[in-house]
Amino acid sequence: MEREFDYVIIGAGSAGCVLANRLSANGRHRVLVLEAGGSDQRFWIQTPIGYGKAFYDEAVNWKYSTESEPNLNNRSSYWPRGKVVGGSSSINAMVYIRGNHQDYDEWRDMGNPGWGWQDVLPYFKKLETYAGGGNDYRGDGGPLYVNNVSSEYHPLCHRFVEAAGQLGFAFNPDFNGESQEGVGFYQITTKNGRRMSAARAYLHPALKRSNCELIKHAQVTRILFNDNTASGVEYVAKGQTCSVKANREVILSAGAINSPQLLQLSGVGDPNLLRSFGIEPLVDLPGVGRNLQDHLDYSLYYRSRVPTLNNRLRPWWGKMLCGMQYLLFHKGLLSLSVNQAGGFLRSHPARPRPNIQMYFAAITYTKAPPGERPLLQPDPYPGFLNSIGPTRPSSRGHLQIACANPLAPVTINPNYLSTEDDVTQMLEGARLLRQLAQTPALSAIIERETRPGPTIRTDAELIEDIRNRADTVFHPSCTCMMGPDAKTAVVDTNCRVYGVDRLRVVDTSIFPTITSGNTNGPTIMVAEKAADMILA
């Protein structure tokens, strides 16, 4: 007998773990989710600095892979993605950052009634409690824990960011407070020196409930329709194909990849590209899998004078005492993240807002195999990296599924560096890392550039580099985009699927544009406001 539930929720990620939370906590509804992977009580998930260790991991994590891309010759990208409860917020790097005021009020202002600035703040204020205590721009009563650690930080940190005031860059101490732009340290979602992914904040207590249901190991293959109402969901489980009904909505948080994803299966999408694979046309909305967007990343490396992360974690007695004092009291560099310090710049002072996030980390790892992150297993010696990244790139790219098997991964091309703007940001941004470098506060302690190293000067030879060595930060977003237009829009503003009844997307996948920074933080914030939509 097909069970039945209020709320059918794809995905136990950032958004689904809210959804969850929200939409169970008066008791009156129903509540299921899916979820494609198993538990997220693993302890390199619970470990804030484990998520090099799950980076590679096929029990957690989807490991997708581009198409090649010309852009960056030919290299293809590795985009690692949560398979495990709590979803990305379970391997993430854990920085928090809203975005900047602007994205949402562009958001509103490409037709998006109630997503400005002012209408988001209230639930970033909802979601969070801040170390540092609540005010007009943060929350103190909310399940996700924001941590400050900056007194836990490298030494070197504090070097970045007189170097950064050496060139004029203002230390801002919130990113997320009255303003984004500036230099200084990132918050991250950790309590107690273990990692607060949505699942610990949301997803957990909600499951305490009688009335919220989670199963694991469920991969979603379609959303059932009856007419053009969704009516349930079909999945594989243990081998076998199994569908439950939603008797009010189902709701599709399964990220940028696998919403699109399923949305193609289940006949919403191109009408061409499904006919093309046997998929009969539910809904044409050509904009499914459209408009991704991503934040790509661009490091220098150095050789340092002075010690690093690199002298405490190489050595077998060090992993041994960052082990022990992490076992013991949840403290030391096992409970942090190394993206520790970084900021919001202009790349240029003609720039009309802050358009470079920048990451500055006490630690390298130049020997890694390529789609490693070997956190604990850094170069020999003495090294730290800088890296700047455009903030709201211009290039636009798209994703599709290669066939009708619901269980193959999709196609994806990201298209990046396909404008001359994001070129010469990433160029811009280029010059500013050598700028840096040459400060006082940082040249004092560098021995040399190890890469690309001091061969590399002009224009030309540094945007070759950039082709060679840039590479995603895992922020994809945009494919089932918020919009007014249902020819380019896939969700309107209360994150309902054009053209069809009782199906929502809420997720990353419905941002307009991409956020200025880290995506967590928005994604959560967008599972409050859609939660609210869908009570009312």
Ligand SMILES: Cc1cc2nc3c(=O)[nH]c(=O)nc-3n(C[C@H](O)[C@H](O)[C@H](O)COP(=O)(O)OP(=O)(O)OC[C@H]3O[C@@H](n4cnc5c(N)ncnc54)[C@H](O)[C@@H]3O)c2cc1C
Second form
Amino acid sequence: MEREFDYVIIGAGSAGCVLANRLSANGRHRVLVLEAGGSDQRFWIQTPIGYGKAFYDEAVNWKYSTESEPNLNNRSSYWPRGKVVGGSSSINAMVYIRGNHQDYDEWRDMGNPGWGWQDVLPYFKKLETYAGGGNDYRGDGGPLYVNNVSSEYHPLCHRFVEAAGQLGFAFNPDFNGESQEGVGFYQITTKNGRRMSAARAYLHPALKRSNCELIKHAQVTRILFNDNTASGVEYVAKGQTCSVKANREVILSAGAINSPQLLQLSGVGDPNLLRSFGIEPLVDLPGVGRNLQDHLDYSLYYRSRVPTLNNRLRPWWGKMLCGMQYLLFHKGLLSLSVNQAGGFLRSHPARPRPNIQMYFAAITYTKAPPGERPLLQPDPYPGFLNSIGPTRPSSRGHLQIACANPLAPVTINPNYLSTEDDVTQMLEGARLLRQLAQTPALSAIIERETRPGPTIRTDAELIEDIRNRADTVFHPSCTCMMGPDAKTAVVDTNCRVYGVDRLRVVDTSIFPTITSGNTNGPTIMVAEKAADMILA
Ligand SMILES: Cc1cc2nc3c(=O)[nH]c(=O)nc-3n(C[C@H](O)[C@H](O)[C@H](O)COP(=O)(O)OP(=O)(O)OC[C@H]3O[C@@H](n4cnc5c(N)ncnc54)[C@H](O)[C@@H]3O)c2cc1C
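Could the form predicted together with the ligand be given as well, to go with the form predicted on its own?
So here's everything in the complex, that chain up top.
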């Protein structure tokens, strides 16, 4: 007999875990979470530095790739996505950034009342326990622990902050406080040396309740409708096709790639596209899969005159010492993210707000595919890298189903660097990195720039190198955009899908525009706010 629940949540990722917790909290509703991936109780998921292991591990990762990108000299971009309990929050780099206050005021001004900065701030406070304590901006009683580990960061990070100061960029002690602008140290989602995924913060506590259930290795293939009312979902588990009924709502939280895919597979999308794959259209929503936005990043690499993390993580004895320190005390390098310092800067003084995110890492490593070189195997000499990317790119891409098979990957066209302004911002950012390297604080320790190196000098050469090497920092979003007009948007301000009843999308895909910074925190905020709407 078909099982029945009040709420069926598709995907146990950053958003799905929050919803499972909040919707089951009052004990009155039966909540089911269906997750395509398996357990997150794995050493390399719990251990922060395990990021490098999960990056290509198909046991926990969807391992998507984009189509070849014309403005990246026809390169395809590799897009890891968590396929595991906790979703991408179980495999991400743990940097915690809320975004710029203006991002949310822009969401509101795009026709989404209730989503301005003052509206979302209470949810950002509600979701976190900040290690630095609560104040007007920070929360101290929420499920997600946000750690401040700057005292453990490599000394070169402090030198980076000094160098930025020499160029006139102010130190900001808290990017998630009153203002985002400036340079400083990243806060990370870890606690007691272990990753603080959305699963650890929200789902695992909720699963102790008798009214909250999780089915792992259950890939949803279709949302089921009675006329235009979502009534349940169909999924595949252990090779069997099963279905469950949702008496109140189906909530789609499968992430920015799989949420639009599932809508299209279920007949919600551009009717011509759906018919071309033999899918009977239910609702004409051409915005599904459109408006794709992502952050692109470009790095400069340096050989250093002073020791960096390469010296500690490259030799076998260094790895062993770090491993022992971690196993005994849950401290040290294995408990940290490699992204330790950085900032939010204007790439040019004329820019009206910080438009560039910078990452400074006291390590150099490659993202070479498996077999060539392990991801976090550093170079055999002291080195560090510094990188930039526009926080609010104007390029827009799209993704769509490639066939009617629900188990096949979608076609992804990010359309990176397709606007002149995005190229200009990258170029200004690259120039800024070079200026930073010439400051007294950094030039004193730089032996040489190893990549792209001194042969790349002119604007044209730098742009060509950007096209050859810039790549994603894994923040695809906005593919089921929230907005007032069903001709472009997919959900309304309550995250309800236009044209159908009892179906919401709640995850990174509903962002109207990408936020300035890393997207995990904003996704959790969206889910916290949506949970209140659903319960209301
Ligand atoms: C390598 C990497 C590094 C990152 N680094 C950072 C960082 O440092 N800081 C930061 O803030 N953000 C970072 N991000 C981004 C951030 O983690 C994501 O934006 C966020 O986790 C997305 O949340 P979501 O709920 O939209 O989707 P996800 O967390 O991806 O969750 C979607 C879930 O749905 C499941 N699912 C999908 N399809 C189906 C289906 N058909 N049936 C059942 N289940 C399904 C998936 O398996 C997954 O568990 C990173 C991401 C990656 C991949």
